[in-house]
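Consider the single chain below, provided in structure tokens and representing the form predicted on its own.
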Amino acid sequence: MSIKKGFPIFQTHPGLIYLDSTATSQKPSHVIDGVAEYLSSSYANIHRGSYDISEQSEKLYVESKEIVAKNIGAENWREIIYTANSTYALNLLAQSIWRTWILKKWDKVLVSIVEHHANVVPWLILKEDYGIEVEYIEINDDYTLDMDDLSQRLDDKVKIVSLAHVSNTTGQIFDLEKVNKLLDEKYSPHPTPLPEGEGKTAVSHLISGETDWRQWQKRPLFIVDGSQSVPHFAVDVKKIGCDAMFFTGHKVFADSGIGVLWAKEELLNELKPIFSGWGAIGRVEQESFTHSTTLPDKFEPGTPNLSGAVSLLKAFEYIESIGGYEKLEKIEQELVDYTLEKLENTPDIQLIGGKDKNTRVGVFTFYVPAVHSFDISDYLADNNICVRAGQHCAEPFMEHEGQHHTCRMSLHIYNTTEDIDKFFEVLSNAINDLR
């Protein structure tokens, strides 16, 4: 069986071709059927339930962490934070930061010009309110991170680099092992050694809890956006090096109002949470309350998306039913190399984004000269084919390129290269008749 047919908005709507998965993806049976078959056999609220229905869904929420930690490979489910998509993440992640003082005024935030706004504009309000300061790092000709830029923007006062992992708009994988490998050469990647006759150096006493571990880190925290890799490729958290990644559930085939927040435990112990209430809190009297130092209620306030769990939880399952990564990177690595064969015969498009095929995914973003983006969304719209226009919620970096407005087309397994035929097809008569 084709991995379209395994999903149903295709049978609701025969002759769709859907090209907006860098937006969402479409579900496929397997979540359908899961949250189905959980919400009408074992739906019930988690944590203190003595009764079955209540640990069967405690049962899968914690299923559902266990396999989210093991995709993306985290030691510990419980350093898995639930939000409700990946901006709550970071703006959750960034609060919580500055509560804790890690940073401070005039400290600096590091991020790349071609950032989707989830990863500027929490950091911008931080800006805003406390003084920090946020600085770009630019892209290379062919859309890959500047290196040297980074390094030269590497100073005391860089207490966090924040980057997405794959670019929304541009497609292109940025090398992070590399951004991990700068960060140790430029700060100390050993353990300090704490004051003579302390016996123990910063790491052990990080572990342990016993002092305030900010005194000793040299390094700024570094923080990924896996919100576009996560659901095209194999992500090891530890192999990238960095100390925590947010992704949302809706772009790996889950359910929306599911969001992923990863940390190590350490920083996830030290962290002040912005929010709290039920689940998250240890003691309440009348005029003071304690924070939970159970991970992760600490951050889980309240009633969470247990439906969205269970949809991560088939989501992942559905990725590992169809052959796991390796299986879904072949399939779209294929559509990858025929949609750039495609754009080198077709001259009236303007590519924003890099050509080679081994460092990017399926995501092009495109204009053509002379004629409106949103016209032609419009006009491959009226043939069936979806695709997203204007600025992706990149505008610093659609300002960077000088357009006011894209169209970009992305790719998922269940696309076929009948549908990128038909896209090419309906786009060369759109150029032809709009302009």
Ligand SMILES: Cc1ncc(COP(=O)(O)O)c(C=O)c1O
Contents of the next structure:
Amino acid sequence: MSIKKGFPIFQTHPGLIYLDSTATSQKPSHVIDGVAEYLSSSYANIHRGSYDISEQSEKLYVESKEIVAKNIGAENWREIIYTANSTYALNLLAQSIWRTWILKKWDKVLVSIVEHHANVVPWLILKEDYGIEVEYIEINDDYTLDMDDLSQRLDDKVKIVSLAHVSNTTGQIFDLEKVNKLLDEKYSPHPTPLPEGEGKTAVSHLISGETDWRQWQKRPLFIVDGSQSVPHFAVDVKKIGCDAMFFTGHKVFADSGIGVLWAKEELLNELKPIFSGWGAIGRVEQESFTHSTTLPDKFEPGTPNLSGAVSLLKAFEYIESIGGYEKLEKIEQELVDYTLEKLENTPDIQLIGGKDKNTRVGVFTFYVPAVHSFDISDYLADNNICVRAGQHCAEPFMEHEGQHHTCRMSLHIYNTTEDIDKFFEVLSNAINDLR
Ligand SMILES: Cc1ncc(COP(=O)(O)O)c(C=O)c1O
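Please give the corresponding structure for the form predicted together with the named molecule, as opposed to the form predicted on its own shown earlier.
Let's see the whole complex now, leading with the same chain.
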């Protein structure tokens, strides 16, 4: 069976050409049916019932985290925190980092110039409220990360380096292992002897006031926005060497309203969560309460998005069922090759992104001089073709490029070469008719 047949939206709308998967992915039957089955057979709240369906529900919730942990190379499922989406995940992490005093006034956060707003605004909030600094790392002409610029910016004030794995505008994959290596080279992990005390981590020393942890743990925290990598290729947080990573379920075949924050267990243990409430607390008295110390509960107050968690479980089961990430990458790579070839033959289109098929995914942001991107996207929409027009939640980057109106066509495994042919045919017509 073709991959497309497994996505009911294409039966509901025959002829639909969906090229907006960077915004959100379509859902396979396995996810849709899996969630329906859960809601009709074992839905109940978790953590609090000793009856069968509550236990089944809890089991699925944990299985969901297990499959996520397995697919991103996490140590165990307790390192997986569920949030509403990527945006909430980084807001939660950034505010919790501030609450734990890992950052202080004048400290710096480095992000790249291509970041989605989700990896900019949470840091700008800390800048506005507490006076931290946010700096932007440049990119090279081929849209790769400018490692020299990064290297020059890495000083003792830098406490966080937070980077997209893949840009949602250029489709470029950043070489994060190289970034990790540079961080290792620049920051000796223990410049002064470790204080006494097995198992004590940097932040607990700060909290207990025993020492300034910066004196002996100088390396900045390395955070990765995996929102556009996890949907497209196998991501391994251990291989990257990052401290935390987040992504959003709806771009990887799951439902909207479920996001993932992963961080190393020792970091999660140290962080003081910004939110709390039922499920995330120990004891509550009239004047005070205690936080839960159990992971992941400590970061998940209230009833979680249970069906969202099941949808994520089903989404990763689906990926495994088609032959895993290996197969997914192969399908997408063929589509990327095909699109790049077509682009070569369409001189009217100015691509904002690299042309190296080995270091990009199927996200193509472009503009046509003299034709407004909204006119192009409307023309395409009238022909049953879905793309995105605008600034793609990356306004600092669009400003940097001097292009405020662009179109973005993006691919996923349910697309075909026929979809791409049709897109280029209608786009040529649009250019001819609208210019
Ligand atoms: C790279 C990147 N980061 C973060 C996000 C935000 O995802 P969400 O809207 O699900 O929070 C997106 C969504 O487009 C994205 O592409």
